[in-house]
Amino acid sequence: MKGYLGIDVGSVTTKMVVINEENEVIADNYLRTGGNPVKVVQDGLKDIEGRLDQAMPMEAVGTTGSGRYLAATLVGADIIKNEITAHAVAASYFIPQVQTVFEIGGQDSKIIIIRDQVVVDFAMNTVCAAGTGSFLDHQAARLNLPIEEFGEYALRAHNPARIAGRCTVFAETDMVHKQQTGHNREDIIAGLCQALVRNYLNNVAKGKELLPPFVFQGGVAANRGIKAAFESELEQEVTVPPHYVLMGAIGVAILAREETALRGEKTRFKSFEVAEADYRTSSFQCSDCPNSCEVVQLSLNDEPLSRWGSRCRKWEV
């Protein structure tokens, strides 16, 4: 059996999957990035290797996410794709008729509009954290609740509180006020879920043609309260796919498999031994022109392997 590795390095979490030739998930993991993408990629590779049959060769590797270029240099990726493309490919594979994808991750939100399995429009919210996983984590901690139980509390509400959701600061202030005026936790949490969905639809999805089937993926899709709020606002069923948290990694693994088959080339994957290599990252600001680019450098044993971030590419290795 041949394996195809997909790596999705995000700002909050890093996901890895290995699929087979039928796009079935053979092994996967989900790790906190923790501000150290090099270490988490190496840790993830060790974990994936331990889950696989030693005889399974990696035929292709793809990377996506905000840390996709760094991860590609570390492992020797065959393709590098943005998150929009990777998530759209995975959504279309699991739900071929999908027309609208809601993707909410740790620190950003996306909407992808698909027609006939082709992305025709998209939008991202990277300015405000309202509605993202990190914001929900913070509110769960404030309410002294495990984030895993957040959605279940929302579903038990009888009279959801009306909470302003256009801004994280306003939402948090309003939530505290509702606590002080005696609202129970279930109603506050349900109100917060509804507010965050309204914020998403009024900002990220503004001006988009929202047509079913709707697919909800990303880490926040685990929150059943958010899913229920989407269904209430849209008056339509919203599908959460089986591997909702891994969709970016699955999508880029599928693309890597297809790309290498098309090119007929051998994979560039450096092997799982890179998990033990002494990689280091550093950065510096170039002052050779008014752009003042911040250049990131990846080194192995003090030898630069790759640099990126300069507009003129003068520093690239």
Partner chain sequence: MKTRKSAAHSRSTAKQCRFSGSAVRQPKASVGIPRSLLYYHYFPLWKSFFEELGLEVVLSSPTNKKILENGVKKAVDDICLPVKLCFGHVMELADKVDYLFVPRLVSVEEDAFTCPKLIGLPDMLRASLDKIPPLLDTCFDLKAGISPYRSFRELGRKLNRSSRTIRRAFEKAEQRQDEFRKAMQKGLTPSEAMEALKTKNETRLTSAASERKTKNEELRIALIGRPYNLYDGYLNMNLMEKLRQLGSSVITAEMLPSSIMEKEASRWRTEIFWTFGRRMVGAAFHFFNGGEVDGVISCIAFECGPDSLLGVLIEDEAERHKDIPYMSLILDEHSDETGVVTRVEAFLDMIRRKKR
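Taking the form predicted on its own as the starting point, write out the structure of the form predicted together with the partner chain.
The text that comes after this line covers the one chain and nothing more.
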């Protein structure tokens, strides 16, 4: 059996998945990026290799997410794809009739409009990360709740509090105020879920043609309170696919398989031994011009492998 590896290095979490020729998920993992994408990719590789029953040759590898270029250099990728394309591919594989995808991750949220399995429109949050996973994380910590239980609390609410959702700074002020005037946690959390959905629909989804079936994916889809808020706002059913958190990784694995088949070449994947290699990142500020670019260097056994971050590209290896 042949395997296809998809790696999604997001701002907050990193996801890996191995699929087979039938696009079935054989192994997967979900790790916190923890501000160290190199280490998390190495840990993830080691972990996923351990989850494969037998030695399975990787026929193709794809990377996506905001850390996709770094991850591709590390592992040797056949395709590097942006998150929007990757998510759309996975969504239309699992729910072929899908017309609208809501994707909310750690730092960004997107809407993807699909017609006949082709992306026809999309949008991402603009300059502000209001209402994404990291904000929910922060609020859960403030309310002393594990993020996993956040959604359940929302579902138990009877009178969701009205929270301002336009900006998370205002939302937080509002939440503190509600809390101090005696609203219970359930109502505040439900109110927050509604506010985030309202903000998402007014901002990210503004002007988009929202048609069912609706699919909700990305890490925040774990939060049943947000799903419920979407459903009540849209008055439609919203589907959370079983692999909601892996959709980017699955999408890019499918794309990697297509790409190598199209090229008729062997994979560029280096092997799982990458996990053990001595990769290091370092950074320095270039002072050759007033741009003072922060250049990041990835080295293997103290040999520079790749550099990025310079506007003029002079430092690239």
